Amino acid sequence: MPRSKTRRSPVAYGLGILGLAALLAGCGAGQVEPVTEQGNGLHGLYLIVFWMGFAIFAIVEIAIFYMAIRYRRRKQDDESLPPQIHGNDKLEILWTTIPAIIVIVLFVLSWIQITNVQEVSADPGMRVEVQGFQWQWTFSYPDETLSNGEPVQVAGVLGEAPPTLVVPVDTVIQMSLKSEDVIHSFYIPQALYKLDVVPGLDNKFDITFDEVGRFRGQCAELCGLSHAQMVFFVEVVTQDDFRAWMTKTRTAAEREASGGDKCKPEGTKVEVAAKNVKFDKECLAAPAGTPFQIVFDNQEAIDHNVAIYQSEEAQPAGEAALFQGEIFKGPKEVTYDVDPIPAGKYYFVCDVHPTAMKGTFNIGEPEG
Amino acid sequence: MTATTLEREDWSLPEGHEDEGGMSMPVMGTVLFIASEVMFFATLFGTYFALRSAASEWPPADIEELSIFIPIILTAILITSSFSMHGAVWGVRRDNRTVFVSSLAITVLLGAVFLVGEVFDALEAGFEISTGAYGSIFFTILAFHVLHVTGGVVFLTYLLIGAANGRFSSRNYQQVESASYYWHFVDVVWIFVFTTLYIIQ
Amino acid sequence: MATTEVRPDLTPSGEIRVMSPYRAKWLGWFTTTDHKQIAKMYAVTAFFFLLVGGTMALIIRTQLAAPEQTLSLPGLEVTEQVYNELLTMHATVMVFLFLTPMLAAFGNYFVPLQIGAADMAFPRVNAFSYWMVPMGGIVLFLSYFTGGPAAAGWTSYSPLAGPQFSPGNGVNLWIGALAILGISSTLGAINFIVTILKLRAPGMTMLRMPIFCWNMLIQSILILFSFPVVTAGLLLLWIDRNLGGAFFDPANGGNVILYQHIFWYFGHPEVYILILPLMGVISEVIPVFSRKPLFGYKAFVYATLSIAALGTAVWAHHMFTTGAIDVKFFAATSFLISIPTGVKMFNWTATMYKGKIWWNSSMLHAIGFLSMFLIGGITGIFNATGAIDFAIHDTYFVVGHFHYVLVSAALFAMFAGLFYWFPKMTGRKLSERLGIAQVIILFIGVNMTFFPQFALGLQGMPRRIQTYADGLGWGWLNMLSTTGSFLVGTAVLLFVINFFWSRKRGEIVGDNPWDAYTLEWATTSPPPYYNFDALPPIRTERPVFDTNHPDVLAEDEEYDRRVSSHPL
């Protein structure tokens, strides 16, 4: 019997498996390095399951190939039948019980981790509201409000640079996930965690980053055309850096809210369009003391116009407008000629939809 | 090596396996088909209760409560038809053609009346399938029940024509038996529909 | 008496007759109610769709081979829209138009033969079930001509598949196709159950039935209880889309998660629906080629029953990250289901112990199945924990996991069955040489394709993305996976070549070339229209073998007595 020869194969196979194991062990058994407190626990469980699974895999796989090779029919074999073994009840009980015990152990370990990651604190260190939409993210900080009551926001724009959520390290951050269109999934690979962003549900989870750095995140639930582009970043910084960043962002946001740099007069032609019962701009600007034109592009078959009022309350209060453009149905483009208006901060609205369509109108000195 | 030269002989049957007997194949097929239908309706009723338990108001405030007057009459009609269906099976088993054909005819008639009543009553409801989740599930359950009753009435009519031509007897009534199971099933579903949509609204 | 050489199934020149009472050959294909011919039609249809779905898979893999690319093929640019359509159609085709009909083919051909019946219980319903499959395929592919197919994934989660976010006809036709295929499967399941319960030959008790038939029976029961659920769910989605329903519209009182519950209540048993018959095939192949009875017949039956029972209580492990289910409960049931699955693995392995294993294409494919199914099963444990699933759900890890089960293992089992039964169906053997080349290429191919996907998933690559950024380190693993997928394609093509070659030129073998166990080997190859003109006595789980080896009959009868007297 060439027994030594047949034995070599399973041994070689076993060595191959061990080599693969060593390779995998070198890099966290294949899993990314966790950067959150919750993620560390999950990674620990992963390693346990990985090695337990690996041991079972190795034993059974070696058994399969050992049996197949050791008991193969050889040329010199006669036609006689091998022993006709129908089974063994003790073995059946054994290989039902042992997996059952393994499974119970794994379940207890999983239970601990599930409880740990599902814990939602009533008093987190910081709250972040995540809004997923086709196909980007907006992050807002409900604890950090501007003077107009709106929270500080980081917005993503499709096809442009993905948004970066900045958060402090070693702080319990409560993410609250909201969607108004389809289901998305908020997934940070290095947190080893994801939670779906489901319209109609208010999903929350706590996360504590224990490492400073910039981590990639991505939507993990097919959400339509540009699902693959729903990327975001999480920038974890020190407490001090976070305060500094927040101050800077808040200042910029305040400036934006009050008209900001972007809304300064640039010539005597002002362009604005209406679509989906919305103006495409929140702020318009024109030079003071000279006549100017408003090019109004009404893109839908609904009545719209542009009118300029002294204050936000003037239109609902029925006060006269400084300028009132003709109301017309689109799609059509109309150029209004506006008489000079003194410098100041005004409001523009559509008289047909005053609550949905409004914005700030800055009349000021032209740049330079 | 060939096993084909053997004949059917000398079956060695262990105790208790001598007679398989029991249901005939078409009847068993019908019962399994009804089992799959049970799962279908269970999904619809599951949906109803899932939506209901998540709703703040059920039915929504702007929907008037439904009158249960017509549904009660319909229930009575359908339960009666189940009895007449049973009578038809009783009749055909005993080769009592008069009982068989007349019971079957009564069943078809009651089924048709029920169908007209159910559709009429559904059209009287003051809302539509597109009136929120409540309207959607209300009309969906009703519509699928109507479809099933229609199927039943069509099949029973087909049997009635056959019966009038003397097609069934005590030795050949599997189709009648199958139809009766199906009809009782449709009846039971109606009891659930009635209880869910009308009584506990 | 078959001692006479009258072969009503052969023409005088030895050609195989069309086994149909109808004269015109082409008309016979449309009008036949013969379970064997219907099975062949199922198999050919399924194989056609395997090639269609496989081509889609190769396009998907090629698109992903390198980062930040949009593949441009002649006449097809794999844009985001096209990619989403491809992944939806690939999955739908493979699940509903390849695997399901392929299993129906195996079942149709061999269930009546293995239980000693002349045909299925309802032959005309059987033909109807078959004809609904190409019908469903046509409806599904009509969408390519009416504004583009569904692109919301094979799960078609609402609201993405709802009226607002998937306007157009694609999802409607997808729903229509699935409803048709669902009814086809349900009717098929009823047919199998009645056939198995009512048409077994005298002596063929339930506990003497081949494991393949047991698995078909349990699969059919699962179909019966899960397909109507998804049919109802899809109709609700259709009502949402076309009649202004609000079932899954949260703005109008609907519930988004409800759809997922309905879908996965079907979707998870569906996995067992797809794999149980193949486990049955393996349970036929391994004992025959090990020259031993199946180790633990009874354990197999109970393991299959418990898989089916537990299989209806694990569905929400597909929804661990929705935040709307009890993760612990479904983790527990998912863990439990690994126990009976493990029992099967151990029993198959033990069947080979001390055997005289016949290394031929069929058996090597079966060994490939064991090896691949083991990986698919163990990686399933990671998902079952719930906790680890938070990281790997909806990533390539899951893609790798279910492809190991539904491609690696399923293809190996399917080929094991085809190599095993081809002689019964045609009277000829498939080429061993091509078969062994195929095993080797397939083994390297599937591992090269799907093993890197575990690594990709663990590194955070989500599934269903059209492309990925450069510099993430995913490129080489994807390239490896793509290369492997072409090897899988090569192996499948080798089989197609083998099939056409062997059909005409394969070695002509006798009625029972493997000295096999079960009743289908008691008739001619191919079997006549009426299947059997005589049956051997059925006293054990392997009547043909006992007839040919009277020396083991006593031993088998002893085991049979034990099994029958103590069913538990």
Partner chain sequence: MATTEVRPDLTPSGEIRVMSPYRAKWLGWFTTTDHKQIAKMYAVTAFFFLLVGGTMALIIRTQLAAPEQTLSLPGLEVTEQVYNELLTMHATVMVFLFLTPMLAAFGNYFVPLQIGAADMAFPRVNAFSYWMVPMGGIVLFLSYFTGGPAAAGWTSYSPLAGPQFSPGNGVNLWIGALAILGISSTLGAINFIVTILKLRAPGMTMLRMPIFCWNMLIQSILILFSFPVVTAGLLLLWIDRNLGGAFFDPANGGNVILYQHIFWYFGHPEVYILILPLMGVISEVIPVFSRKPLFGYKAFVYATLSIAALGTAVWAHHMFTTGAIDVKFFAATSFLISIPTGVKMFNWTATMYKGKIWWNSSMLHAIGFLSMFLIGGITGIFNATGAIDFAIHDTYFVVGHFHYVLVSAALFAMFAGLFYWFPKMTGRKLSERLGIAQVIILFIGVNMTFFPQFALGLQGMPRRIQTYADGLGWGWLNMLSTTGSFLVGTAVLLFVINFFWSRKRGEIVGDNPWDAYTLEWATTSPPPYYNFDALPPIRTERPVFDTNHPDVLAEDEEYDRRVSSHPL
Contents of the next structure:
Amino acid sequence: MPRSKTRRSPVAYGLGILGLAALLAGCGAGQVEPVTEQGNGLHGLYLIVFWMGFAIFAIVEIAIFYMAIRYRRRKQDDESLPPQIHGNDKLEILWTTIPAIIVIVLFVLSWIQITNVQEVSADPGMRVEVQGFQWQWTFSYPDETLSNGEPVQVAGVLGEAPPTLVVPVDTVIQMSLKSEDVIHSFYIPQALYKLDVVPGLDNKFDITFDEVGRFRGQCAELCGLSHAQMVFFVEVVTQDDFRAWMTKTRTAAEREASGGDKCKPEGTKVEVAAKNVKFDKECLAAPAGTPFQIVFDNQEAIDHNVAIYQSEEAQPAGEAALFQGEIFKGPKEVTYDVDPIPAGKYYFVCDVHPTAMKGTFNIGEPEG
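Let's compare: the form predicted together with the partner chain is above, so bring in the form predicted alone.
There are no partners or other molecules in what follows, just the one chain.
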């Protein structure tokens, strides 16, 4: 006996396709969970767009399979075409109105979220200045200053552990982004937001973290040879923990700014080296009122030099240097001869990488 054939309903085929689509949609379970108020709004908008698109996809696929199976050609069909119906005003209005409504709804929701994300507060709870440079970050807290008026900073160094930006939870933090060389991009994946860091522009945005934790950030713009190492972390802590961290960091910065107990003139020859776009010393010292030498060992195949300025702001402001050594490419060692400089506190920098390579230069009386 021939086997009986069970005819499956076209709806069953459609439901099978819908089930497959739902299974594929489940792959989105590993999506990034936002940790900021702004990110939560963007994530909600994403879910609305996703499920609207999924619903349209499911309806269209079910309709396609239903039509393909329900109206397929059969053996008993003759060669003549079925009745042709041209135009249906109600259907035309329906499939024009529905997409228009969907587009309008998505436009309004997107406009609300974009406006919310781009809003910059006139009175934020905290301000952070972010300086991007090849190939690391410097984070400054302009509202938290040292005794000399300079802001507390956390500076990244290429080749070392990434810098950590510490901020309090449930606080509106205004980020100000600047670049000293090329275009970078400040990106925190779990904030669902990134913004370009462009030379000559001061891009700002507000962000409010709503949970404590440690989150990774990175430069999302190909910016040169060591772009992959341009990463950082954001440490979100409680208000009390942030104050404790700030007190500890300020104390350490004050000690470093004063040169500590070891940064005293010991002779007329000063040695310093450059490696990984960083000086190996944060403080140098030389005697006052007498010529001295700086032995500079450039261990990198890129341009560096050593220059001495009156203040930390002098070099970026274009002021003349008290001393400006020759810029040269390494590996190479050069001895600079420096004329006498009056006693005082100065700053030494690399004119090529002034943000990443700088330190304190104490000119005073030698120990004896």
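Note that the rigid core is defined as the largest set of C-alphas that superpose within 1.5 Å between two forms. Residue numbers count along the first chain shown, from 1. Everything numeric in this text was worked out from a predicted model, so none of it was measured.
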Inspect the rigid-core superposition and answer whether the C-alpha of L47 shifts by 2 angstroms or more between these two forms.
-> no
Does superposing the core leave Q118 with a CA shift of 2 Å or more between these two forms?
-> no
Examine K248 after superposing the rigid core and state whether its CA is displaced by 2 Å or more between these two forms.
-> no
